[in-house]
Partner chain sequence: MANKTYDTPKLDELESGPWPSFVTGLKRLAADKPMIAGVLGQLEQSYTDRKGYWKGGTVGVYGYGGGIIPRFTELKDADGEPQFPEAQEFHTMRFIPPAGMHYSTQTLRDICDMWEKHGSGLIALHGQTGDIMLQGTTADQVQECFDEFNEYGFDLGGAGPAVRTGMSCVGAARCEHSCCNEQKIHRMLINNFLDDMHRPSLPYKFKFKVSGCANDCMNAIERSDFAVIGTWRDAIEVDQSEVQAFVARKGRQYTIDNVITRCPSGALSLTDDDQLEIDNSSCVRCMHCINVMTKALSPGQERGVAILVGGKRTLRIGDLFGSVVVPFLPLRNHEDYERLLEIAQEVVDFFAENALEHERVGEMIERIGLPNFLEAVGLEVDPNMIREPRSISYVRMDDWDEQAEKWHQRQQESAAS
Amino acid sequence: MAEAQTQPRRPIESGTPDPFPHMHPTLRRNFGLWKYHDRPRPGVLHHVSHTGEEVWTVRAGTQRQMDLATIRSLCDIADEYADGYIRFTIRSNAEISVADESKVEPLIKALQQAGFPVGGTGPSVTMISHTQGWLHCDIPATDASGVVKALMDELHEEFINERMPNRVHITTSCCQINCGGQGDIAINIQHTKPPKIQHDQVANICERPSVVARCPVAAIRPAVVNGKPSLEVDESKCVACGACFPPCPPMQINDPEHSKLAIWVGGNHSNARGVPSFHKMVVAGLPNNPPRWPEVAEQVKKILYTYRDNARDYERVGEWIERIGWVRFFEMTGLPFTKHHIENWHGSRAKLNTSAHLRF
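That sequence in the form predicted alone, only its own chain, can you share it?
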C-alpha cells in the first residue's frame, strides 16, 4: 500500500486539470469557506474567509497568444512581488494572488511596468477570446488573434476601468463554424461565395464520402469532371460555412475579396439570471483588412459605447437589446438594416433548447 502511494500521479491528458496542487495556500485552505468578496479597484479581487483569512488576486491582461519569454516574465514577477502562485484564466488573463495587502500595489506597478495592463474585472470589457486561427486550426479564413490584438489596443481604457453597465464578453472566430462561442459582441468571418473546386486534385487528396458527410446542409455530392472523380456543390443549398475545406483543401472557400467579417451581438453563455442566448448578426460585409482592421474596430466601438451610454445597470448587451427592441437598437447605433439580417434558411428547427434549465 505504501508503494502505491509513492507512485507519481500520471498526467491527465483530457478534461479539466486539478487546480488544487497549484493553488495559493490561502485559497486552498479556505475553499468553500468564503464570507464575502469585493473589488478594491479594477483588476483586483479581494476575498475574505469565515476563518478571518484574506487574499488579494491581481488580474492582468496579456497578448492572448504567449511566447515562453512572456510566461517567464510573468512568473518572475509572481516570484519577486507576490507569493509565487500564478494562474491563467480561459481568456488568458494572468491572475497572481497574495495574502498580504501591502504586496498589492508593488505587484500592480511591476505588472504595468512590464506592459501587462491590470483590469478586466467587474463591469468592464474583458479580454477577448478567440479561436486558434492560423496557429493550429485547419479551416481559418483570417487571423483571429490579430483581430484581438487590434481591438484590445482600441479598447484598452475599457479593460482597465469599470464603466460598463455589466461585463462585456467579446469573441472572435476565424471561421463560420464559430468555436469562439457566443459573445455580447462577436466578430466572425463571413464567406459570401461557395467554394471554388480544383477538380484535378480532389481524387488525389479528398475522401469524397467524408466531404459529403461533412456538409451540414447536404449541398455537396459526388461528381465526375473531365473523366476524374470529383465533387460538386448545389449553390442553392450552400450556406458558405467552409466546413468542407478541412477534409478537402481543393474546395477552397477563403477568398481575399469575398471572405468578409461580420459582427454579431447578444450572445450569452450564462444561466445566472436567465437562459443562454445565441448572438445575432447586426453588421455584415466588413472588409477583412489586416493588420489593424479599422472598419471592424469602428463598428464595435459604435455598438459598445451606445450600450454603455443607454443600458441600465447590470444589463448585459442581449438583455438591453431585448428590452428596447431590435428596431430601436438599429436606430440608436445608426447601423443599417439590410437583407443580410433576414433569416430565410428553412433547415433550422423551429425552436432550440438553448438552456441548461430543466424543462418538462
Second form
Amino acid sequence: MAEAQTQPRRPIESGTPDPFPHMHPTLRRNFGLWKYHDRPRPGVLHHVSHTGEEVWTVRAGTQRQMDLATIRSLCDIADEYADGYIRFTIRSNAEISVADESKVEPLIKALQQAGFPVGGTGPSVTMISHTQGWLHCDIPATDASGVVKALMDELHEEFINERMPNRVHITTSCCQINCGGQGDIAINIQHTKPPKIQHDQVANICERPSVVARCPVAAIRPAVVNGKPSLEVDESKCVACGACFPPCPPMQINDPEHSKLAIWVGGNHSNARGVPSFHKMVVAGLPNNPPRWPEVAEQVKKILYTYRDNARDYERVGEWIERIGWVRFFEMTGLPFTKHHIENWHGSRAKLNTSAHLRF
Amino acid sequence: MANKTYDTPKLDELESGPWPSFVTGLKRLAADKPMIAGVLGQLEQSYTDRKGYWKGGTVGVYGYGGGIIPRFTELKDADGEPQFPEAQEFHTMRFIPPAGMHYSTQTLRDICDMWEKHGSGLIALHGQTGDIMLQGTTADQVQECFDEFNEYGFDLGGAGPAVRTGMSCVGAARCEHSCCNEQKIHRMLINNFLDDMHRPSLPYKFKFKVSGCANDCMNAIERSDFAVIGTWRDAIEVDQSEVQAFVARKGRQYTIDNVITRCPSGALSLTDDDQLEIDNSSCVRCMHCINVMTKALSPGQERGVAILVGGKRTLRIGDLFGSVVVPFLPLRNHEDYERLLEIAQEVVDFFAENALEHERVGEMIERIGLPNFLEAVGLEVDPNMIREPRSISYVRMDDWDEQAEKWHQRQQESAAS
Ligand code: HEM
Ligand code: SF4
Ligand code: SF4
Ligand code: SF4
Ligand code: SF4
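For comparison with the form predicted alone, kindly provide the form predicted together with the partner chain.
Zooming out: every chain and molecule, the one shown earlier first.
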C-alpha cells in the first residue's frame, strides 16, 4: 500500500477486449462463413456454415441485474455443455452454443432447471431492455428491474413461445431520458407537474446559468427568493420534461403521485421492409404502482394481444398500425384518443394529416 | 455474526412468478454483503415512498476522469445519519466487455471472483450502452478494484461528456447476414478514441455502434452518434433451387404475400416457374427477403458499410435518427479501414470543436445544416443522403455552377476508375 501512495499505478488503456479468445471454437472457426440458419424450436437457433459445420444456440432470459450465484450457475451450464463459452445479447439474454445437436435438449433442461426461461427467438416477446431505476440511478421516477420482473412474469408464455406475428421488443425507462431505448412497446414514466423548487438549496448546489440553458422551452428564469439567489419556473410553459433536475436536484421533478407511466408503440430499429421508426405515445396517466404495476401490465397485454390477433405475418407493431391506421388502432384497443396524442413539438406539422386520406 | 437485514415485504412480492428474480439474487448476496442488505432496505423504502434515494458525487481512479458512477444515499434520519448505513455508498464501475459480448466462462468466473472481493457482487450484463456494470462498491475499494480488473485485461468504459463504450452485433461470429467484420470495426473505432473516453472533454456524449446489416440488431441508427451498418453494393445472391424449394414448402400465395409484396421498393417478382427475379438497382438493401428466405438469398459479394451520424433520444430538440453521411465504404484492405477511422476522427474532432455545451452531434447538424457538416468533415454530397431534395426556396445559390461542375467531375472520375 505504501508503494501505491508514492507511485500511483498508471492505467493500461486497453479499451475493448478482443472477442476471439472468448468465442466458442465453432464460431471462431466459421467466423464470416455462415450460410443460413433456421429455428428448430422456440429458443433455439441453428446455424449452418459454408464449411459444413453447424451450431445450435440456446437463448435464455436472465434478470440482467445478477448476483454472483446466478452468473456462476450460467457458467456451470456453459462449462458442462458448451466447452465453457457464453455470450449475452443487447437485451440481456444469455446465449449458449453447442456444436453437437444431441446436447441441445439436455442444455435446455439444465437452463430451465436453473430457473432460466428458454425462448426469446423469432416472433416472440423477448426480454425487456431496461434502465436502472430506483436500484441505482439518481433521477428515476420509478424502478426498472422491478417493472421488468413483474412484466416478464406476465409475458413469460410469450417469451417461451413464438406465436406473435413478428418479434416484439419491449423497453422500459424510469424517466423521459429513456435510456431503455426504442420499442415496439415502450413503457416510460412521465412527469406531469412542474418541478418543486427547494429555494434555500439552489444557490449552494446549482450553477444557475447552465440550468436555465438546459430547459428546452425557456421556462426557467433566475430569481431571488427569500433574499437568496434561486430560480423560478413559468409553470404555464413548463413541459415537465425533467431536464432541469439532473443539474439541479433542488428542482425536484419526481412526484410519487403525479409521475405517471405512459405506453408508446411502434418503435423499431430494424430497416427490414420499412425504415426505422420511433415509438409513439398511446396511453398515459397510469399509476406508478409498485411492486407489480398491474395497471401497466393490463394495458400492455391489451395492446400486445390486439396486435397478435390482428397483424399479418412479419408485421411489426408499427407496421400493423400503419396498415390499419391510427383510427382503427384506437378503436380496436378501446384506448382514448386525446389532444395529448397530437404532436406539438419541433416539426410537429409533419405529423398531421395533410391529405384527404381518411378512415371510417 | 449474522448481518443485519431489513424487512422487504414489497420486494418479496417480486420473488414469485416464472421469470428469474433479481430480488432473490440480492437477498442471496445480502447474506454475505452488508452493503446489499442496506440496498435492499433502501429499495424497499423506494417501493413504499415511490421515490429514488441516490445522489451523485465524484469518485474516480488515478489517470481517468470517468467510468465510475458514484452513488451516495440520500436517506438520512433526523440527525443526518444514513438510515441504511451499510449502503451509504453504492458506486458502479463500468467496464468494457469483449466486442460482441462473448465470454469464456473462465473470464466470467474471474470477474465474479474479483467483484466478490472488491464489491457487492451485483453485476448487470449489460447496460444499455453495453458496459459490464459492476454495481456497488465504496470509494476506498475503487482504485484497488480497478487495478485488478485492469491488470487482468479490462478497461473502464465511458461516462459523462465522453466517447462511450461501443457495441457490435454478433455478426460474422454467428450470423449469415453479416456484411462486415463488426468486431474489428468496433475495436478499431473505440480503441482509437480511448483518450476521449477516459478523459471526458467533449461537449457531450458520443456513441459508436456497429451492426453487420440493415437489421441493425444494435439499434445503431437510433441510439448512436456514429452508426456503422454493413451493406453491399452488387446483386443479392440467389440460389434459385432453394427459392423453388421454399415455394414448394410454403406455397405460392405465402411467398407472394410475405416476400414479393413486402419488398419496400417493389424490386421482387416471382416467375411462373418459381424463379425469383430481383431488380437490384431498385433494391434498398432492407434485408427483408433475405431474412425470410435464409437459405435461398444472401447479401451480395461487394460488401462494405454505410455510416449514419447523429442518432439520439428526445432530450432538448426531440428524437433524431442518424442520417446517412457515407452511403458506401468498401472495407477490402488496410487503407479502407484507415479511411473509416479517418472519417470517425474528422467527425469527433469537428464535434469537439463546434458543438455547444450539452449538444449531441445530431443536434449540431440540425443547427448548422448537413451541407456545412459534410464540408467540414470532408465528405461529398450524395443523393442517398436525402429522402427528397429541397422544397423551400430561400437559399443562396450563387455558386450553383461551381457545385454542378463538382458533381460532373466526380461522376467522370468514378466512371473512369
Ligand atoms: C444523470 C444520470 C444518468 C444516469 C445515472 C444514467 C444511467 C445510464 C446507464 C447506466 C446507462 C447504460 C449505460 C451503459 O450501458 O454503459 C444509460 C444509457 C443511456 N443513457 Fe443515461 N443516465 C443518466 C443521464 C442520461 C442523460 C442526461 C441522457 C440524455 C440524453 C441519457 C441518455 C441515455 C441513453 C439514450 C442511453 C442508452 C444508450 C444506448 O442504448 O446506446 N442518460 N444511462
Ligand atoms: S431512464 Fe432516466 S432514470 Fe432511468 S436510468 Fe436512464 S437517466 Fe436514469
Ligand atoms: S421540467 Fe423541463 S420544461 Fe419544466 S422547467 Fe424543467 S427543464 Fe424546463
Ligand atoms: S445486425 Fe445483421 S449481421 Fe448483425 S446480428 Fe443482426 S442480422 Fe446479423
Ligand atoms: S433486400 Fe429488401 S429492398 Fe432489396 S429486394 Fe429484398 S426486400 Fe426488396
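Source: prediction; values computed, not measured. Throughout, rigid core stands for the largest set of C-alpha atoms superposing within 1.5 Å between the two forms. Residue numbers count along the first chain shown, from 1.
- Relative to the superposed core, residue 19 has its Cα moved 2.6 Å between the two forms.
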